[in-house]
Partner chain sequence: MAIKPQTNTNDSSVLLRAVPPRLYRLGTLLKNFLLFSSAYLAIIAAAEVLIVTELLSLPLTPAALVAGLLTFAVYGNDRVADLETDERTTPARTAFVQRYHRLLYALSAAAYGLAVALAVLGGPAAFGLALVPGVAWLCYAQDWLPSIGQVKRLKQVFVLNSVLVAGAWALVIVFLPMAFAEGPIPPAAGVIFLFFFLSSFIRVEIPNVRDRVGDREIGVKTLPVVLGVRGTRYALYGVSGLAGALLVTAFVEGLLALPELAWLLVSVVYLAVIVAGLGRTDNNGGLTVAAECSRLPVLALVVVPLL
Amino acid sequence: MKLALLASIAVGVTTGLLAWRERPEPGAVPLVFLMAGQCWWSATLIFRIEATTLGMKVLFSNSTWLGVALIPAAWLLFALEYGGYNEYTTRRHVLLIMIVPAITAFLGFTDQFHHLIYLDATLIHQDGILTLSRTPGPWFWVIAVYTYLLGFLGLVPLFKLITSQVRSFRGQSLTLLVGLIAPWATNLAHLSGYLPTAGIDPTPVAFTLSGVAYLSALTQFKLFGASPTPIRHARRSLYEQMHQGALVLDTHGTIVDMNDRAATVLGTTTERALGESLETVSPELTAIGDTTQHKRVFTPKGTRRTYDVSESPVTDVHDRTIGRIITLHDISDLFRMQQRLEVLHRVFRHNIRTNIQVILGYAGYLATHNSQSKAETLKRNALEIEATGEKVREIIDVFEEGRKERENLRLHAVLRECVDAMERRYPEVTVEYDSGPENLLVDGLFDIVCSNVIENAAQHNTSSEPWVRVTVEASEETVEVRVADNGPGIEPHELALVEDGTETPLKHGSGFGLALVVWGADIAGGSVAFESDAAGTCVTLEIPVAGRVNP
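Coordinates for the sequence above, one chain, the form predicted alone:
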């Protein structure tokens, strides 16, 4: 037996030294302590066998508990680090795990004063060998249960990796499993009385096989050279950091997991949503899930964001559906651009086609009749085509600007220039301008937006005494520019065009000015609101303040 114990110490020391060289790889330090515990147990058993007096045998027997108590704690910490469960190996968790081993080691060295581990100690001759016979005390069973409990817990990460697709991980896990089971089975057989070892616990002998298994994992399967530790963290990190919102539902529609992105989209937090049904958290998204479409669009209530909703089932190894994953992909920019292009295409086609039909018809008439009025109509339609083309070019410029890095401009200077230009072009219009704060900076794209709002207010004002009033009101983060006029108001179908973003074939917009204002403000991060009736129109631009300069 002594030769086997010496062999176990030699293998344990070798394995421990190799593991020590692998620091700071996850699991390396706990493996060193695991080997240290095994070697200590084997060494004290050798001294215990060699001792000839009761006192010396008791001394080495009690000293054994230092290694016995260290082994399960080191095993569990090694398994947790190796499997990537580092959240359970913090300083706090290590201290909690080490409480029972520390108490056991202390009780082992002081057992003669309380007899909590052993009730007695006597020397007996058995099979020609002088051995120490001891009756287990209450703490003996406490540490026994604790040891086996930690042994079971350490198996969990290994069992998950045994089925890994990575061959080296399977080999590592199997050899580590052998390293645990060999001394475990030996100790169980000893405690059950099935091994004729003259009362000596032969568990340290099995450490030889255990050490060889760990050594094989280190050398043959690159235990710390191909580590599965990052797998859990990488998957969780990808899940949390993915740009798409993701929710995991069970078969009852209960949210069992979600990333922060999904919580933001649904206007909640993960703490509030987890454990709740999707119908409770987001009835709108639930309604979309009840449709039979494979790809669906979801717009959260009270927002202007649009998400493509995709759903995929979650199945187990028996191909049973155990849940589903819902992903929310932000397609707001693409969706808006598609809407804008559709509106642009329809209106542009309608206006051009209508004007060309008029031109062709009147051109034929003029070929045989000399009509001044028809010529004027023909000219007016040609100018409308030119104006439409010019406005389309402005809109395309706005789209182009939306993709660029833009400079900030002083709002006061922008408005001043727009008002002056309007006064020069429409001198019959009375203008009131209240500039408000003069130190505000705004996105440069609002230059085009403000210009079109103010120009439209004057251009379409058919009042006998037209006036336009421009006022500015600033808060800490935004500034409101209101442009009011006493014109005829905006036709409802024109507002529907720009507010809904779509139109029917029978309800075409007659111009692009409003669309340019709405889309330009949206691209620049602002918003537009219209109040219009027969007495006039008030357009309110809400513009983010990009900064302030000294007056």
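One more: the block was the form predicted alone; return the form predicted in complex with the partner chain.
What follows is just the one chain, with no partners and no other molecules.
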């Protein structure tokens, strides 16, 4: 037995040192303590066997508890860290797990004063050996139950890995199981009285086998070289950090899990939504889920974001559907771009077709009649086609700019240039310009946006005394540019074209300039508001301040 105990110490210390080198790999430090506990138990057992007096035997028997109590705690912490259950290995949890071992070690060293671990201690001759005979006290059974309980808990992460697809994890977990079961079975056999060991608990002898098992796990199966620890966390992280919103529903439509992104999309929090039915949290999304449409698009109330909704069933091992996963993929940009292209297509086709029909009709007329007015109309329509083409080119430019890194421009310089250009082109229009702060920087795309707003105000102003007023008002993060005029106002259907998400079927499309303003501002992160009636129009551009320059 002594030889086996010595072997267990040699293997235990070696394994402990090899594990120590692997810090801070998860499980390395608890494995060191596990080995330390085993070695301490083996060493004190040798000292106890070698001791010749009752006092010395009792002393070593009592001090054994330091190692005995350390083993289950270290085992559980090792298994939890190794299996990736790090949320249970925080300092608080470690302290909690260590309470019983600490009490046990203290009671072990002070047993002669209270006899909570052993009720008595006598020397007896058994099988020709002088051994210590002790009757277990109440705390002996407490720590025994605690040891077995923690041993079982530690098995949970290992059992999960036995069926792992990774071969080395299977090997690791199997060898670790051998490492646990060998001393466990020995201890059970001893407690049941099946082992003729003259009353000596031979559990440490089995530590030789468990030490070899841990050593094999370390060297043969790269215990800390290929670690399953991240698996659980990776799955959770993948779920939490994915760009898509994801909800898990049970068969009753109750939200049983969701990531933060999904909570943001639905305008709620995970704390509030979990356990609630989807219908309560988002009736709109439920309605989409019930439709049989091929394309399922969800736009949360009060937002301009658009999500593609997809649903997949969750099945168990028997292929039974036990729930479903709903994912919300943000397609706002694509969706908006698609809408814009549709509008462009419609408007462009409509305008060109109208102009061409006029041109064709009047060209036929001019072939037989000489009419100055018809020729003028024909020419005007041809110019309108050219203007439409020019505007479309500008819009395409804006879309292209939207995909690029843009430089910031001084808002004052942009507005000054627009106002000057307008004064040159429309000298009959009276212009008022209140520049506001001159040090503001804005996205370069607002150059096109502002010039279109200001030009539109002058171009369509049919008042007898036309005027345009440009004012600027800045706050900390945004700046408002107001362009007011006394023109005839904008036709409601043209405003609808740009204000209602552009999906309204177009009746007449002269609103390319407006579309360019709205889309350009949107792409650059700003917004546009129109107030229009027969007395005039006020366009308000809200522009984010990109920076400030020193005057």
